[in-house]
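Just the one chain here, laid out as structure tokens, in the form predicted on its own.
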Amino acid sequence: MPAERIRDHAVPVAAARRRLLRADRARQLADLLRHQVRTGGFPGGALPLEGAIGEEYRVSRNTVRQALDLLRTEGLIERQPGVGTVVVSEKYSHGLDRLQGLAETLHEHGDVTNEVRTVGPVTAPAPVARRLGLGEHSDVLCIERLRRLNGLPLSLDLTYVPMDLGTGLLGCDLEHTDVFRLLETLAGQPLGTAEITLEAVNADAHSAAVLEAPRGSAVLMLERLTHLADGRPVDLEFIRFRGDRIAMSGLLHRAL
């Protein structure tokens, strides 16, 4: 490349570097430290001293402090007198590459229990009936459960199931068993596939109160339509996860 063209490219590159503000560096550092927190990268849950973090990541101490403030605001860490900065909230990894119930997904992290808040037949709203392949004004079983992991509120699940399977669910132990396992038993075949949508939404007053989360805080909304192996849709769910306690993960393969 001619020297003139090299010099032409050097000017915008230098300008871009100057535009990288400390707030940008702090956010980038917080992302790296958050990963360390989530994957158990700090033995004993204690973070290194600010100076050591700054030296490792080649940033100023002020940038380190700003990054730690971001994680502290998220409720992941706190500074304890005489101890230092420690991890106070663990995020659990929820895999998205396998079709599993919550207890199956998080079994390595502890006990998942269900508080059944409502359960009973309702007339399916039109969008629910369409997605479950039911006729207009069909009844469905509606279940709302608060899911806890090791006693801490983790998700608020709203589930719709066609009544031919829902009637059987009414006599099942919904407090200690994933709906997925029960549906496979009642249907006499395994589940096959699921369509999912994941987005961040603000917690409404009811969801925030049930999940014991600050009102208006962000929650992860997982919308999932699950089909039996024969293709029949049997489970439509709207699941609100506390964003400070769950992280979605998966293994993706590139296909051209």
The other form holds:
Number of protein chains: 2
Amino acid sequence: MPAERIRDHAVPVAAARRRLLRADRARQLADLLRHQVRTGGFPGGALPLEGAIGEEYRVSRNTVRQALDLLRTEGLIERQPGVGTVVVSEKYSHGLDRLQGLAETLHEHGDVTNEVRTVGPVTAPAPVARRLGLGEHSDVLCIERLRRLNGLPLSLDLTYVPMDLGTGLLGCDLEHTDVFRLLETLAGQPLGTAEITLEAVNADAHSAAVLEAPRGSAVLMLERLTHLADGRPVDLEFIRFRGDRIAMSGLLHRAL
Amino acid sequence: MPAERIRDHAVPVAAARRRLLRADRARQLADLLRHQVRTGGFPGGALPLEGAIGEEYRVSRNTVRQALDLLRTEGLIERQPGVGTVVVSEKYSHGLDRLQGLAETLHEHGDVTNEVRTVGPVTAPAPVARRLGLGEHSDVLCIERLRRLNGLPLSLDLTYVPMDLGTGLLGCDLEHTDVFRLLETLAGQPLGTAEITLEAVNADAHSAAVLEAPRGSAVLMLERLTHLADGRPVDLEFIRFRGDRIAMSGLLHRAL
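Please give the other form, namely the form predicted in complex with another copy of the chain, since only the form predicted on its own has been shown so far.
Everything in the complex follows now, all chains and molecules, and the chain you saw is the first one.
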């Protein structure tokens, strides 16, 4: 530590400032490239050569390298010897404009399968009972699923459902069907609205292991309380999406 | 590494399974407590004693301890000697239901101030020019701001604005006013819609330092292309929210 401090002091101010500016520019470039990765902007998943990127964005090759390093750390791209830099993790968009299950949303991209890790009735913790409009100490069905798209882990979902619908869910094909679809069939009416909250959290060791992601990797966490069309809350969920595989997109309006 | 593997093999299967179940339960408890932290569910910011939490949620004290550890790692709570466990980081909700600037959204919580780190014209990188509907090699105003609420860093925002509006922005009070509000004044019309994408990413070293957050901490990243009411795109932004301080909330509808 002292050695590093001494070295830092020895660096001329101008050089330190240059390094700082480069870090800013690298992040700014990484943000633009990330958008292209996410929207399929690199045909065949191959990124241009460093020199070409530098020319297009009018930045030095060192800045390009640092930007690519950032995206590599995020697990989006990789440098492959003899091939160049390629996109290795496709990022899928989950809609913010409409309430949809994962399989519904991603049906164009492949098959969503669910590994059911836990399923069974539990006594609802007080906040769960409250939010689902149930009496204290009511039972709820608790389901934990690891959800995969074409075999790759996407999310770890914990779901609480009131037992009148939960009992029916126990007999359903939870491995291949969205809970949303099953609930609509069992309730005989469509879903209505859902209150959602999105947060970014670092994956704890256990969640990371289940999602096959590095420990501490950023997770997009979705908390969702879904109501039937008649207004009754029937589905409280805590969903951890792998940050490198899922983004949420939508359209906001200025006027209410 | 080999030592650890040996030790793992030596653990009886039942004990390993117990540990796994406890990790699941701890995460599930942490999710419920996180909701209460975020929604002000602990009066005075003080969490109940471990024993009381265990009783309410019907889990062991070890599970409670592990859940509190998870929330402490996320920077939401802290154990204070002689006081107990307290909420240390308030988490603010940014709306997904309406397009609003940060100061507009958080005005009830205090003053948003912006430290302008960069402001000036740059040649628009090709994807920026394209998305803002500008000709190749047009200039855009590039603004980077560190945004604080009551002095605490909340987000690092990079903004690109076409120069016809950008020149006007240069003379405005960017330190105390949302760009949204300034754009509406300069353009003489309200904003219309914005296409947004939310992602969870790990903060790179430099962003983390600017946001005064631990390196690698989860960041809620918002990419937003905002249009005037007449449809013209005028504001492309890349915003990094500190994951421990901002969540995005809204209401989704099942029917379109």
